[in-house]
Amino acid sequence: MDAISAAGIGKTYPKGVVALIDVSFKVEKGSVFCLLGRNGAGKTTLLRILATQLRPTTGKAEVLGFDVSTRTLPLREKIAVVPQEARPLMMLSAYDHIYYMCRIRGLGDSQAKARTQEIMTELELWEHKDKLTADLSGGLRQRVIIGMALIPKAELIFLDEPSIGLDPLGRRIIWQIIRKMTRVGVTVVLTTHYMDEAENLADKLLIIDKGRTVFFGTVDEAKAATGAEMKMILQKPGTTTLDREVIVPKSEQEIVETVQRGIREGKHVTFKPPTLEEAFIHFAGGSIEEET
C-alpha cells in the first residue's frame, strides 16, 4: 500500500483564489517525498490538505489508507506535522518542551520521562536538556521542534521547510534525522527551497507551478528531462568565474583532448553535471526564489 495516493486534488479559496489544480501522485512508504515550487505555487496548501488541516475542493487523497476528508481523526493518530512557522517557547528548557508534549499526548509521568530521554538521545539533544531554548542555536531549536513531532512514533511526518535559516552543519544534521526516520520505515513529506536538500534526500519529487503539476518523478528523471548535458569547465587559477571556457563534450575522445589541452595550458579542468536547479528552472520557468 502506498503511504499517499492523491488523485485530481484541487483547492479554491474564498473569493475565487485558485491554489491547486488537478494534482495527482503517489508516495511509497518509507521514502522521502519532496515538494518543490516557487513562493505561492501551492506547496503548503497541498501539505495542509494531506495533513488534514484543509479540505480539497476537488479530488481525493488517501494517507496511510485513510481519506483525508472523511477519516481525519484516525489518520491524525498516525501522522505528525512540523509547520514552517513552528517556534519553541524561549523560556522553557529543551527537556520540558518534549516532556510536556508527551504528557499532552496522554503518556503517564514515567512513560513521558522515558520517551523524552529516548527522543533527546536519538536527536543528540540530551546534553542540552537543561538549557533554555533561548540559549540554543537555530539548529538545536529545530531539533527540539522535530523531537516534539516524533513523540507519537508517527508513520508519516510532514516537514515544511525544516532547515530554513540554518547553517550548513545544522542543515546536514536535519538531513541525518530524516534519513534515520526512513530507515525505520517512516515516510517523510518535505517542502524545501534548497535544491541541494531535495537532491540529497528525495526519492521522488513533485514540482508545482501556479498550482499545477509540472513534474513528478525522481531527481535523475528531472535532470534527464531537461536535456542538459555534462559540462567541462577550463579556467586559469586565480581568475574570475566569468573568465572561463565551458565545453559540452560530444564524445569520450573530446573529453580526453579537452583535459590534455587544459593541462598543457596550465588550466583547472572541472566537470559540471546537470543540476536539479537547472531542472527546476526548466519546468517552473524561473528560479525558486522568484515570487509567482
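Basically, rigid core = biggest C-alpha set you can superpose within 1.5 Å across the two forms. The structure presented is a predicted model; accordingly, all values stated were derived computationally and were not measured. Residue numbers count along the first chain shown, from 1. Compared with the form predicted in complex with the partner chain:
Considering the chain's movement between the two forms as two rigid blocks, residue 162 travels with residue 224. Between the two rigid parts, the smaller one rotates 11° against the larger between the two forms, as C-alpha superposition shows.
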Second form
Amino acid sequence: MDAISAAGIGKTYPKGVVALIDVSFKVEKGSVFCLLGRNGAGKTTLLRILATQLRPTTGKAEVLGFDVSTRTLPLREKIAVVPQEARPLMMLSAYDHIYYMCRIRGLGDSQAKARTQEIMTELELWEHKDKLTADLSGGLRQRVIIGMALIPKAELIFLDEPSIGLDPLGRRIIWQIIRKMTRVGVTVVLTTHYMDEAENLADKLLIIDKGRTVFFGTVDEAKAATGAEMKMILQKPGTTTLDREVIVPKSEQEIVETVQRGIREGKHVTFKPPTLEEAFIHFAGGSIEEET
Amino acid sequence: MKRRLSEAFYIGMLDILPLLRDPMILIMISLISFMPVIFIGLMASGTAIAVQSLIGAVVLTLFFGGIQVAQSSYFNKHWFRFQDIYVASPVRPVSYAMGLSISTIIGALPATLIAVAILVFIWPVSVLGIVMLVAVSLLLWASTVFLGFTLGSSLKDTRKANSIPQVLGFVLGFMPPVYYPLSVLPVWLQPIAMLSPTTHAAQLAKYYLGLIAIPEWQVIVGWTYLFGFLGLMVMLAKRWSKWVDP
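Now that we've seen the form predicted on its own, could you pull up the form predicted in complex with the partner chain?
Shown next: the complete complex, the earlier chain at its head.
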C-alpha cells in the first residue's frame, strides 16, 4: 500500500511566487522517502503540503489514504513533524519540552513521564534532562525537537532537515532511529542536504529543482542515470594527490589489468564508486550553470 | 471537549512555564502595569486618584496580557515553529488559541490580585463592584486575545511583530484615561478618548466601584461598545488569523 500518493501538485504563494510545478510521486509504506534539492527548490513547501500545514494550489495528494486538503483531522492523528529550523524554548529544560508535548498529545502524567524517559534515553538526552536548552549545544537542541516528534508513535513522520547542526555521531543516532521506525512499518519523509544521509537511508529519492521534479527513483537509479562510473585511483605511497592517476575502467578486464599494474608499480589502488553527490549535481546543477 | 481543554492547558503551561520558573520576570511584568499607579500615587493627592489608578492597573494588566498573545503566536509560528508541530497533530486551533490566552491570564494574575487586594484595603468596595471590575477586564482581555492572535498569526515581518503590539499597548493602554480620570482631559479630547475600548472598560469599572457617576445610557453604551469590540475582534480573527497557511 502507498503511504503517499501525489499527483500534479503545484503551489503558487499568494504573492505570486511559484514554488512547485506538477510534482507527482508515490511512496511505499514503511520506506524512507528523501526529498533533495538546492535551497529554495521547493522541498519544504512540498513537505508542508503533505503534512497539512500548507494548501496546494493544484493537484491532489493523499497521505495514509487521507486527502491532505479535505481530510486533515484524521490524518493529523497519524503523523508527526520536525519542522525546519525549529528551536526549543531557551528557558525550559529538555525534559519539559518532551514531557509537556506528551501531555499536549493526550498522555496522562505517568504515561508522559515514562514516554519522556524512553525517548530521552533513545536520543541520549537523559543525562541532560534538567539542563535548560539554552545551555545545550545546537545538536542536543535539535535532538530535543526530534524527541518532541517521536512522542505519538506516528505512522508517518516528516523530518525537515533533522540532522542539521548535528555532529557525525549525533547524525548516526538519528539514522538508527529512522531505521528502527521503518522496521516497524513507519514511513519517513526526509529532506536533507547531506548526500551521505540520503544515500544511507533513502529507499526512494525525489530531486526537485526550481519546483519541478528532475529525478524520481532509487539511489542506484540516480547514479546510473547520470552516467557516472566507478573510478580507480592509483597513487604511490607518500606522494601528493597531484601525483595520482584516475582511471575510469570500461571493462572487468581493464579493472584486473589496472590492479595488476598497481601491484607491479608499487602503487595503492583505490576504488571510488559513483556518489549520490555527483548524481545530485548532475540533476540539480543545471540551474547553477543557468545562474552563472 | 476534555481533550481540547487538556491540550489548551498544557499549551498554555508550555508558554508560561519560563515565567513561572523565573518569578523575577513575572514580578517585572507585573510592575509594568503598576508603574503608573506608583507614579500617580506619589504625584497626586487623595485616595480617589490612587483608587482610579489601581482600577486602571487591573483593567490594563489583563489588556496587556491579551496583546501579548500577538508576540507569543508570532514567535511560536515563525521562530520556534511550534505552530507547525501543533498543526500537524491532533491539536485544534481553538485549543492553541485558548492555550496561549490561558498563559496570559496566569501571567497577569499576580499583578491583578495585588491590585485588587490593595483596592479592597484602601477603598470601601462591594462584591458586585469587584465582580464588575473583573468582568469588564475579562471582556477587554478576550477582545485583545483575538486581536493578538490575528496579528501574531498573520504578520510576517519580525520588526512589525515586535512593534505593533507595543504601539497598540501604548495607544490603547497608557494614553486613554484608564489610570487617570476622563474629566482631566480637555473637553474636545474626551470624545476621542471614548473611541478606545479601554476607556469604556475603565469608566464602567470606576462606575461600579462608586468612583464616578455616569447616566444609565452611558453604562449601556459602555457595555455595548465592549461587546461590539469583542465581536469585531472575533470577526477579524475568523477572517485573518491563519492556522494552515494559504
